[in-house]
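As structure tokens, one chain now follows by itself in the form predicted on its own.
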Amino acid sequence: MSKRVCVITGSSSGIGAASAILYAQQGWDVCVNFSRDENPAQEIAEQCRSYGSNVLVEQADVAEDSQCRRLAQNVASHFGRCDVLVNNAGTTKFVALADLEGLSAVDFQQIYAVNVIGAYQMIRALLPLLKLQLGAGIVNVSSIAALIGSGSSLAYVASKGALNALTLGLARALGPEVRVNAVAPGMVDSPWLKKGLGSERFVALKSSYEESSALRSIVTPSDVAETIYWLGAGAAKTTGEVHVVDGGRRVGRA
């Protein structure tokens, strides 16, 4: 009996290669996705196989329907199964939320064209075989900043925002073959954001994060890695819901 796979998009970093290293190392084999650089991808790759997983590198913009669905043809052919996906890519720009000139049309429709149409893609593109495989899984990652309405842009807020309506309209069309869920990371320290805010602004904000949060803690890709695998190896009655991993940031402190 073959494995079972775990398909994650933007998994050469970050919280798409924490979650492909954590799949591996429960014993699946995966397909690591990049859309530029293949080096790292191919690192993680490694590290995956170093606990005996069959890993698939895959390059893909998931903004292009034509690259999302020969990434779907590689997987089944070899493969020949789909049981996870992960919805991890994503884009945004840095942009202060009241500088209202500072997004245009094009910056939301690139932002949106990943977040949200890249997401939908893949699921379209991988739901005949996800709907072979008993209690499969899509996992969508979208963030606090469309639950707390604050964020690196406007933008990136309301695609999250969509992404989490995309998520529960899914869960009920694609219902009860496959379950659809999405888990929305509070500030994370990974390197994207710290080259994204720039050091000393990530070092503030860490700060101010932590001192406001239940938990006083940012979190790590690991942490989000942990409730990716949950919702999508396990939750088997679970559809539907956005689940919130953010160290107590949106309960605050007394």
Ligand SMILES: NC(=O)c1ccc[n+]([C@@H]2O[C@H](COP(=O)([O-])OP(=O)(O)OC[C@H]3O[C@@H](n4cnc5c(N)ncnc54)[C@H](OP(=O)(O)O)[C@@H]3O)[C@@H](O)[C@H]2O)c1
Second form
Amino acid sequence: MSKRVCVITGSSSGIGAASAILYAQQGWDVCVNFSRDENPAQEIAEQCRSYGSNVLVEQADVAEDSQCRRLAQNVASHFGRCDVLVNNAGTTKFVALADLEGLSAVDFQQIYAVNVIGAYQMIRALLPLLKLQLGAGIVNVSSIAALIGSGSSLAYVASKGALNALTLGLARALGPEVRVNAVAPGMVDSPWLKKGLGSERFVALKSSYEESSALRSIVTPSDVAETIYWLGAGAAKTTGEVHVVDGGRRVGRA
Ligand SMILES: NC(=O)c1ccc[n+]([C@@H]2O[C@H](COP(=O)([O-])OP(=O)(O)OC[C@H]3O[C@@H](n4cnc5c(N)ncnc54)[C@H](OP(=O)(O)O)[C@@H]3O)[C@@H](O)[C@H]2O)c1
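Starting from the form predicted on its own above, please write out the structure of the form predicted in complex with this ligand.
What follows is the whole complex; the chain from before opens it.
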């Protein structure tokens, strides 16, 4: 019997890369996706292969439906199956929440195109393959930004709220065949925030985050990958949920 297959969008870096490696370590075959930079995707693919995984590396911008459909077709011809889809690819623009003039309609549209419509398009493209597998799962990578009303920009916050709503609606629509859940990470130690904020602001935010969180900790890509793995491969009776992994940031400290 062929191994189970997981497709992870945006898996050349950060949370997506840690998830691809974890699925490979657990004996799955994986599709590693990137949109711009192939080299890091090939490096992650090599790491996955070192655990015996059959790896397909696919360039596709999830905002482009034709590229989502091409990826799904290539997964079908390469593996002949897909058991789990992780919609991890995301984008943002760093604009202070109070700076309403700093965020245009085009910014909203570009962020929604990847964070919301991209996830929808990937699900639509892979659904026929997912439906063939008993216990198939979809995991959408959201953010606590949607739950606390704060993050890199209002457009990002709203896009992750929309992704949570999409998760709930699709959990209804795709049951009983396919489970649909989301993970909502807090501040993650990945290139995303370091690039977006610059290293000085990143270090300052990290220390205030640690100070105000119950577990006194930011989150690593591997922490999020653990939950992504559980929601995809296990969690047989869980659907429509948004699972927070934030080091206790929302809980706060006594
Ligand atoms: N970092 C955080 O603090 C944090 C917190 C909460 C939630 N999240 C969410 O976690 C997810 C991953 O974040 P990360 O921190 O791991 O980011 P990251 O390290 O910057 O990695 C982003 C990945 O997404 C890919 N990507 C970007 N746009 C894409 C597109 N349009 N189509 C396909 N792939 C695309 C990138 O590859 P290319 O560069 O080649 O496109 C890269 O592989 C995002 O959805 C983000 O919103 C992050």
